[in-house]
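The chain below stands alone and is given in structure tokens; this is the form predicted alone.
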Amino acid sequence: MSTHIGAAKGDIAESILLPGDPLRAKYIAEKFFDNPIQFNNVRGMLGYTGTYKGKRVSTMGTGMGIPSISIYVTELLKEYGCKNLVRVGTCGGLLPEIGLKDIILAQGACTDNAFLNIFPGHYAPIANFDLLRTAHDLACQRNIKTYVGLVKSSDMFYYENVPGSEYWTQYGVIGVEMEAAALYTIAAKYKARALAICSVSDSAFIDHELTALERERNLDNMLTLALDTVLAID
């Protein structure tokens, strides 16, 4: 087992859904998996493996922010050989037409985090095209209101009145979250597929947001989209 994941070799499927909230991982396993088995509880970061429509699949929380997801994704890829990693998280919408619970497929991820300073130049983290195309096709078939574009993986959750915040939207950034840039970068290093699928939980143009319970248990459109995407990809 690795330092932060208490699973034995073979306990984790090649395809895994990665919510930030470990309680969302528990919800996914209990709601959608047949015969789920818990493989991780280290630091309360719950992880489960089961089957979905006959396919073996896993889910595990990653915590919030680039440092946290970087630890878990590195161990999943390096120690457990995962091949398809789909973040199922929430994000803030940055366009007036994007509503709560709409889906954003992160085609690429900008960031203000120092994580990418490991490169001698400017690395551009992008989604795996096969996962992105599959998720978009499925969303269109289901008439799920979906946007494809850049997100910003921010170090700040409460970013009101931060100078330059509006700068990102001028260059096509449509949502802000906290993990996708690291997910895409680490997946590229280990030759794995990765995609961030985010449900919009709040918006610069809406005066209310989803509650914590709604973020945990009321995002089934996103979750089934992610599960059916990894089901179709192999």
Second form
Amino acid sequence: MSTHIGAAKGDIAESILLPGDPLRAKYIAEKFFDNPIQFNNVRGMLGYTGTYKGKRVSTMGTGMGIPSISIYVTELLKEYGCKNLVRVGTCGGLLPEIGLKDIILAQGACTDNAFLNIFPGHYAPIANFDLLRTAHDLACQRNIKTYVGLVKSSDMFYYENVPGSEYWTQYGVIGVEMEAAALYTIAAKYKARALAICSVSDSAFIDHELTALERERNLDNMLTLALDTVLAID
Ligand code: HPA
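For comparison with the form predicted alone, produce the structure of the form predicted together with hypoxanthine (HPA).
Full assembly next; the chain just shown is listed first.
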């Protein structure tokens, strides 16, 4: 047991998929795992371990935003020895050519959250190259429209009229989400691999929304991409 995860040591696999939504973790386990066993329900943050194509894999929700994911990821790394952490989430697209359902592989993540202020300079959180390269290769093989680049892990979802916010896109940020910067930074501390795979759910340049069926199909493409990525990593 750790403070926020009610699992015994050994209950959680070295590779774990991390959606924000705990019910999405349940969906992943039920749809893609053989013999899933629930290892956590503390605060409703569901977590499961099962096998995928014969490999032991886990999934657990992280909640939304940097404070929430930081708690779970720290405990997964420190108390349970996780080695490969793949966030599977959504993001907003910040380039006109990025469409809904496209995938952004977050090569790096900047943030307006204060936790990087622990550094005496400006730390640059980056994805693990093995995970990034593997996910990119698989996405290309599957003809999934994929962008690799910098995301911003924002502390605000409803982001209006913040002075200077145009700088993010001017300096190459292609997507906005709320967790990757913390995932990458904490994984680096514990010498683990991390990657955020984000499906584009909205865009400042697009005014229509995805249908429920489109969302589900798209989600499944991202989830199998993430699962096959960790399968290909030792
Ligand atoms: N902002 C932050 N997080 C998000 C967004 C967004 O626009 N879309 C999906 N996740």
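Quick caveat, the model's predicted, so the values are computed rather than measured. C-alpha atoms forming the largest set that superposes within 1.5 Å between two forms make up the rigid core. Residue numbers count along the first chain shown, from 1.
J.: Align on the rigid core first; then say whether the Cα of Asn218 has moved by at least 2 Å between these two forms.
T.: Moves: yes, 2 Å or greater.
J.: Does His208 move appreciably between these two forms, meaning a CA displacement of 2 Å or more on the superposed rigid core?
T.: The answer is yes; the displacement is at least 2 Å.
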